[in-house]
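Only one chain comes next, encoded as structure tokens, the form predicted alone.
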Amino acid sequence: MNKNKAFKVSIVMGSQSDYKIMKLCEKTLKNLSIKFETKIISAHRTPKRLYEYASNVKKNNIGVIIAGAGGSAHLPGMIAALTSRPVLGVPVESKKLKGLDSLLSISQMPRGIPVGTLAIGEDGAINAALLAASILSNYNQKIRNKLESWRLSQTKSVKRYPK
């Protein structure tokens, strides 16, 4: 990646049921200026889609993946396997394990292909949308700024004494 190119987050996920989740990270990026794209695209039931996304991730200027999924979740693997950016795997919770099945799903990737793996649902989606963030501060002095202004606010927000 370019020192200070505008490199933007993709965000995916493997059903429209995944949006109540991931939509945290798009308000994570939002509030830190980031610029991102949102896509459903599923491992399973759009194979085709899956492909033609991977193979166009640096062609269409994506710095981060952050794909989120539920059950067998093997979104964030998939995408992995096709493009060497960074891909950050959300662990959407399911009814069945509540999210067990999807945390274990995306951390136990095979040699080779990593996926950072963040926490089950809403922790999970703001903190891959702030990861992601890090990521790319390392190439755009706007974001470092941003990201940093966002940790000191953070930590001002802690009062010293309970009332």
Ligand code: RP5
The other form holds:
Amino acid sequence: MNKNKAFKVSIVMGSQSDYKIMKLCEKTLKNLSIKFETKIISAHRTPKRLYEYASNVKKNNIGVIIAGAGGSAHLPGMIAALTSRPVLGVPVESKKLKGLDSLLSISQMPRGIPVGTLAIGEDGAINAALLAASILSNYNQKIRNKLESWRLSQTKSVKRYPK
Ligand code: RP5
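Having seen the form predicted alone, please provide the structure of the form predicted in complex with ligand RP5.
Shown next: the complete complex, the earlier chain at its head.
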């Protein structure tokens, strides 16, 4: 870990069409004042871009990667194959199989190369950002405090009785 510079979260997605879901990662990280970058990288359409990106993760001070993709969603797994930094995969809902294809592609990694797989779609994107915050909170007191207070306000927002 580079102690002089805070880690950032890197949000990557396979296509512009994934952004309507993946922008929820950005929103959640902004709420927690966590630094991030956002990029489009396709495992299939831009493999050289993928390789260059994943080879420079440490140099670019990326602490956690959130990778969202749909269909034959190889992006998170291929990034995880090239870096030992934690990779969180968000299965984006696909047109044909409603994201079941994305979920299985991302979750069924062979032993030795893990990807932390979240839920399909919006919930997965938000939880990926919260999990990234949780990982970084091990090294960063400010993030830990922000995350704790975010969780407390969520708890307080749950009413005891229905109206
Ligand atoms: C995947 O194919 C992307 O992650 C996206 O979810 C899906 C469809 O991509 P587009 O055809 O919309 O570019 O690679």
